[in-house]
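Next comes just one chain, in structure tokens: the form predicted alone.
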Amino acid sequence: MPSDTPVLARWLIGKTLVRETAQGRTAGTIVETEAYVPGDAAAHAFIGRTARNNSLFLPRGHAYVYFIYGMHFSLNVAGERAGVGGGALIRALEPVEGIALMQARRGTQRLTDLARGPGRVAEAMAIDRALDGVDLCVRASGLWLADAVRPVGDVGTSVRIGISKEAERLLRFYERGNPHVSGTRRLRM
């Protein structure tokens, strides 16, 4: 897994992300991330270390959960060595494993619908603050990262969406042409 957290970011692009619940399993195809590296203001990581984003400062691979706008929680992965805050938010997941169990957790059939934005991915795969600071590559944590499932589409790059720092940075990372991308047409070309 790269140290560096833009290569983090681009290199989760086609990665799988893998829930395993009592309810059952549910995976999906990382279609979209954005990098939150060192020094961006921007980032949870800003402020420096916090009870709220200490996981951001964990050493590279780790999960940080948090909860946003009062009513989504976010996936980040801890992107540099321990004692530096950067990470790559999980943006969009294309579902592979347990599509049902996915809609029934949204309230949604469509499936374009199930994990576009960071707070649908959380939503789908039931994602929660229980999960801050594991590790995502340990599978008995319950949310791990594996291999792609299938080849991964040519790699776009572009302004991150839905912030007000340092927005113009082209920290956001996405397969072009996936439906289950996030942002406008613009922005998943």
Contents of the next structure:
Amino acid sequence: MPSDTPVLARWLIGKTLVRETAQGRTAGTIVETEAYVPGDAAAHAFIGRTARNNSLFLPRGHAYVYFIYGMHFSLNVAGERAGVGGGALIRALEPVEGIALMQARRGTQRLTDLARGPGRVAEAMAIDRALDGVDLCVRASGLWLADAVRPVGDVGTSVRIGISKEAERLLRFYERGNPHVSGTRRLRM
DNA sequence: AGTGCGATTGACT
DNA sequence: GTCAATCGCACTA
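Please supply the coordinates for the form predicted together with the DNA, as a counterpart to the form predicted alone shown previously.
Zooming out: every chain and molecule, the one shown earlier first.
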């Protein structure tokens, strides 16, 4: 049974993630993702459907927001058919709109510190549990995916970051040479 | 009811 | 480079 999630994860590179709140609008170009696929021991869906990972089993295009390490939220885009379980983790954005608001949320001015890393993406975009399960193809969700706002560069592939199981899988995708991508030098080139 | 730990980050040596 | 912070969840009993 083929999985669509790696295709989605690669497709997301260059697309725009937009967040609308009472504070204003923030948006960024997605520059780094990771795919977590069915049968993947590193995936949150691997243990089966639970209250926590339920949104990963929604149809492709829904948000799965999880809380980790007692302090960070992370955003995934569900990537499979309903009931299958898989998603693309949004690991980094290049800020595009609402930069002052992102700076205020993050408590830093430096552009490359605003959304480089999944926890930072969530903080800069004010993403929390309230957005778990929303449809990212609907603007009324307050968080949605939009077309690219600029040409997209070469997309590189690498091993995933921060996991121990199935670490050898080449399921991380990123825009080559972009300074807003996380990881070590080797994983950014 | 208790336990162990995670798809991370930021502060510090 | 190393390490603490901090909490919800899955698992054991």
